[in-house]
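Next comes just one chain, in structure tokens: the form predicted on its own.
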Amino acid sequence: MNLDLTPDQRAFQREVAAFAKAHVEPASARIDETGEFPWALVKLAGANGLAGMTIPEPWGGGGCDYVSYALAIETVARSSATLATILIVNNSLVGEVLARFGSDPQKAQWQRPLASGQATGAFALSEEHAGTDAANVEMQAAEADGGAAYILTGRKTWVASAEGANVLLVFAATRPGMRAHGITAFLVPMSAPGIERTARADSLGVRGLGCMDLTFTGVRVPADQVVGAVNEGFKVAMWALEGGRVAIAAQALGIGQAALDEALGHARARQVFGRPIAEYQAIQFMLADMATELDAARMLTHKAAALKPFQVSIAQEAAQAKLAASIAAHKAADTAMQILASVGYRRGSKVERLFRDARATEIYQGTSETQRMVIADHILQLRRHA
């Protein structure tokens, strides 16, 4: 078993490493701080290939493999969540399923413009019943004109990007009742007709991910905007997740290893009764645990991201990544905290800031509680058909 990444697979880390660097590390303080959706740093992530990443080249993506997407979504997480998390939506959760589900002239249409940052997809799946339960979807689309249009009706919640989406990618029962079975994808501009935009109560970490409430009042989607097929839309939005909580997985890891870099530079530094703190075994052992449980999701989640183009579903995988990567940064946020003591705990700190920015991967697409019952159904399937 060869786990080494490729020449290729590293260069890719360095170059989108010195992005981050340049562009994405002196903005995430501010971004934090004021909240606002970074409009500015998505396009210039964009312009440099970061929002098209998994799309095919033929539709003006990057092509890459879902490993260097990892390494990416890691190395922006270290720097700034916020941006992590818009990619993600970008890639995984709008990108790659118009890419393997979509038409041509959907692709036509949307495909380049999200690959190079010049438009921005959101997610619309959530909703106040339909979280953990994602089939219980109870926004409807109603049928009209002979069956050439649906009629969106109802609301969705914590619409990840909304703020600054041009796109979004809708669920919505089009047959009341029949929960997964009954649940078509739409893709439906922003700027459509009857759409209404309510901002959110302000979040603890990831600030400024542009989360927002869409309420769908008669908005008419014509009927060649079905993503996918009538009915099949719940098998859609669960192959996306699994791209998306490979890709959450990784931003997570982003999130513990920045923990883990200001432990060691603050231990290292910090004089206590005439040593560095990084001396006594009290501070190494915790050192010593943040690296090695991070180290461990990592490999779960390459795991993940390894077979996600060879085997038809990855749900196990992906949830096992998720729920150890976040997992790993929330104890590496909270442990660096107590390492750098009153110094991490300032507000404004950057520990600080990655406290309450782990604290949300245990959480979105699929908190910890859903990964664990994803993860239960599948090794109790295969106990019973062994």
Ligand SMILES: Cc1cc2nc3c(=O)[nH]c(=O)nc-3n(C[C@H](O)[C@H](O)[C@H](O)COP(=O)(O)OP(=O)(O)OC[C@H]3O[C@@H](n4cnc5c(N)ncnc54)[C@H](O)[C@@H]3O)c2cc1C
Given for the second form:
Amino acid sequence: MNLDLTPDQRAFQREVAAFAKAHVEPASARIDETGEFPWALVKLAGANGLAGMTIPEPWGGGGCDYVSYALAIETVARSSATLATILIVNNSLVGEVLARFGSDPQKAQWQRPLASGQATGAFALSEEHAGTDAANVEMQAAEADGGAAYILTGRKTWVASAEGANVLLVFAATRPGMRAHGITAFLVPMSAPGIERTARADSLGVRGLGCMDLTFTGVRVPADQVVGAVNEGFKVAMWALEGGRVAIAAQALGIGQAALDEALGHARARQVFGRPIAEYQAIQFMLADMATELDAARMLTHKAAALKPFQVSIAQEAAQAKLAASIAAHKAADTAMQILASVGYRRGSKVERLFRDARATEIYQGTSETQRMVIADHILQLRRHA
Ligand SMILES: Cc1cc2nc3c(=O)[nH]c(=O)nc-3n(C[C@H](O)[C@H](O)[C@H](O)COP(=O)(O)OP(=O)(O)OC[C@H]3O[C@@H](n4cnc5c(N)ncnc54)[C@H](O)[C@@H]3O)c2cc1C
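Given the form predicted on its own above, I would also like to look at the protein as it appears in the form predicted together with the ligand.
What follows is the entire complex, opening with the chain shown before.
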């Protein structure tokens, strides 16, 4: 069993770290402060190959392996969790779905712009009554023009990147009431008549995500914009979330590692009772636990990423990675706050931002309870009725 990164993986990690140091770190506090969608930075990240890392090269992507992708997301998230989420949505939840399920004309239209960052994608699954219960989608897609088109009506909530998106992957009920067996995925340009941005989420953390609620009023979508098969959209969404959860695990590791870095720096520098607080065993134990929990979660994350090309499904591995990494990140940010004390608690400190950002990783792309349900289903060999 070889746990070493390959020379290519290390080189890619160094490249992304240089990009993050030069461009992401200087922008991150302002993104958090203003809550504005970081248009220019997203374009720059795309121009530097970060928008479509795992998209095959013939479609303009980087053709990266999943471990490299996880390393890149962790590295970006050490500087900006917001940018990391935008890249994850674009890459895992839209780009990879097109690469796996899209038709050639769909790929020809969107794959290259998405992979290069010229276009941004968003993933619209959640609704007011369809969060954890994702199969309970109420948005309807009614057949029109003798099956040549669908008319979408309903409301989506918390659509990350919607503020900057050019194209949406939308999940709607083509057989209302049939839950997972009656949902279809559609590719819809954000400019389609009938889509209205109805609310902007002001959130605790990941504040530049451009999360919007979207109301669809009679939005006409040609039938050739169905992604995958009609009524098979729930499987498309769950497939997308497997990769997405590995990436959120990597994001959580980045947030947690940044918290550990801040805590280490402060513990060495801060003198109390005439000595650096790093000399007190209480502080040392906190740092030791942070490092150990993050490393354990990193192993699960890299395991899930490494298995992705070899297994039909990595649902359990991805859920375990996300669960462990998001808990480790939350704890690391909380402990860093304790070590920095008043310095960390000050509004505008990096640890204060990490503390708020970490929390999102336990909620989006399935809460921690959702991950536990997925894991329990696998270890108990249950078939939950979606
Ligand atoms: C910052 C942010 C960005 C987001 N981005 C997107 C996006 O881009 N696209 C998108 O489609 N969605 C997005 N979401 C929505 C996100 O996926 C949902 O918020 C999440 O799935 C949880 O759904 P909910 O908020 O409706 O919680 P609920 O489903 O209402 O759950 C409430 C609580 O009950 C628990 N719970 C529910 N059912 C059970 C059960 N059976 N057993 C035990 N506990 C249970 C949950 O774990 C949670 O603790 C985003 C959310 C946030 C906060």
